[in-house]
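First comes one chain, alone, set out as structure tokens in the form predicted on its own.
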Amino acid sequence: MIKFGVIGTNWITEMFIEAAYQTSEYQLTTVYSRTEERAQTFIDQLKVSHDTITTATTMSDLLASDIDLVYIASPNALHYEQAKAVITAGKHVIVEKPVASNPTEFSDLQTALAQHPDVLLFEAARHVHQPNFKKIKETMKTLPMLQGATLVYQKYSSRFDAYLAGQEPNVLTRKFSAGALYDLGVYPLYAALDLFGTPQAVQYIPTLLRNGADGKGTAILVYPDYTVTLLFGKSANSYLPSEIYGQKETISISNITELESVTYHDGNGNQKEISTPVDDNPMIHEAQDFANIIKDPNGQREVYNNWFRLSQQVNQTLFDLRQSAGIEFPADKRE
């Protein structure tokens, strides 16, 4: 069993603590937060067993708990120094994405994990390792060509209302190393690079909010042969599909964080669906894959490995879109 420890006390820690759950390898023994009673409002509000749960309010208390693991979902300036804490103390650790701020922080990281090499290191992005996004993979080997795809995933902030109401939520700011690209943007980015690969130059051209932060906007990864356009956001809904083209072939993707379906058009007005349904929680299957590397690190070294580059990769990407669009972060001057 995994024992486990959280950072973050909001929706998605508590879909992974489920999703942990379901798996059975994950038993969770400490939660953090900065208030013993916020930590322990989120216990009491948990679809799990509280009895081995307790509460840390400080780093030191969480990291020298009987656990195995942190999982970190904090806002995203705060992922770096967590991870590196966790890290240095001999923990594995759980990042939501983005993993860090910039290539300079997630170097740093891989120092650490240097230092500790039987420490493991995952990126939360729960997309790429559900069974229909692996379908998506499959049926473009049997493509004669790719020319390219057109993602996207924009939906409204729920915190966008206080946004216009003249708050700066956590999201939606540069001091929290937030907004659309570093949000919303990373899940059609993750699966850009998974399925075509590096691309050899980017461009972002972003909706810029009052405080400089992008709201939402649209970025191109350019390649030899063609180019993959990103769209996304955080300050309108769309309700249009992604698509992946081949020749006269198109696979269709209801949305490519959800999953929900996709289709396979033979482009002689022949279509077939290609996915299963999909799981009540999405993050089952990611919660499995890393149980799986974390009981078996040897055997599992190479899909590690070819996750943590995956890892890097959009951790470059992700800067280099956002140093085309001039955007920059506070924690890009962190010494």
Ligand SMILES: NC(=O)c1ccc[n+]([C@@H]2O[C@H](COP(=O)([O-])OP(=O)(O)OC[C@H]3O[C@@H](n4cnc5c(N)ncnc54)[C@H](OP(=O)(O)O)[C@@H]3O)[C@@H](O)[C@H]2O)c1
Contents of the next structure:
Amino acid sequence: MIKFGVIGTNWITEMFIEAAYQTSEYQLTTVYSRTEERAQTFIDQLKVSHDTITTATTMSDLLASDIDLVYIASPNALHYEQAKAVITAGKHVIVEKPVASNPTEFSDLQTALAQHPDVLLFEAARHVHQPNFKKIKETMKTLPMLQGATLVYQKYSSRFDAYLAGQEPNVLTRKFSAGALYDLGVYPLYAALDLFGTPQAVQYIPTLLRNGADGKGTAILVYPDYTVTLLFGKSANSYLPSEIYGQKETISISNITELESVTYHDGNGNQKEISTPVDDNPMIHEAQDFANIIKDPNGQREVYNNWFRLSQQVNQTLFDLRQSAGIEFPADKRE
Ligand SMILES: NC(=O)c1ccc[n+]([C@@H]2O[C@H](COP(=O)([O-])OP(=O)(O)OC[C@H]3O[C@@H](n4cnc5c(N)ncnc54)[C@H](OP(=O)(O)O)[C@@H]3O)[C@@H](O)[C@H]2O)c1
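Switch over from the form predicted on its own to the form predicted in complex with the ligand, please.
Below is the entire complex, every chain and molecule, led by the chain shown above.
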């Protein structure tokens, strides 16, 4: 059993805990919150056995507790320092996307990992671990040529109402390294880099909010023979599917993050559903993939290295896109 602690008491942490338990590989031992009351309230509503779970209100108490791993789902700008503390304590860490605010932070985490060679760091990008994402990859290999893609993930945020009412929710402020690109934009970008590799050049055209964060935007990734366009945002809804272009063949994806339906069109009027039904909890596959590596780090080293490399490419490309649009984060000025 992988004994784990969690940082963050929002719904995504609950979803990860349920996914972890569905794999039968993990046991929750510590819930960290800034307040004892919130930690206890969070534990009370969990559907897993409460017997072994303790609370922590300081990082040192969390790290001194009975854990092998910490799952971090705090606001983006806190990921780096929290992940570094976990690595330095010699524990594995799963960090919600995006792992870090910029390449300086990412490279510092790499240095910490080099000093703790038994520690593993995973980025929780749930969709690329899904069976239907793997189907897309396999099907792309059968295409006679590739001509890029349009990948879309745009959902009106429940927190946009608060922004309109004059507030500054964590997820829509640069203070927390947030905004459309560093939130929902991570999903189509992850998919693009995993499916097409590193682009030659990138350009981001954001729709900015009054506080300088991006509410929505369009990113263009330039490859030698084609472009990949990413449409994402938190200030409007989109019902467009995503598409990957072959010659006359097209792979059509209902939603590049949720991946409920993937259809192959042969260009001669025939279409075939190539997806399988998705699980109720979309985090099960990443939780299982991470557990497989933790249980057999040497046997799974190449798999781990591939995920880590992808995470680094995503971190660099997020930064390059942000630079192209002149969006700065306070985290960029941190010593
Ligand atoms: N994979 C997915 O599908 C998915 C979905 C949603 C979010 N996420 C990721 O999960 C992370 C958390 O997102 P979220 O929307 O849940 O964030 P959030 O609600 O703003 O914050 C998450 C938790 O962090 C703590 N927190 C909030 N504000 C804080 C502050 N100012 N200082 C210190 N701690 C603070 C709170 O826990 P306490 O009050 O208990 O300390 C809160 O429950 C983000 O990185 C996001 O990208 C991933």
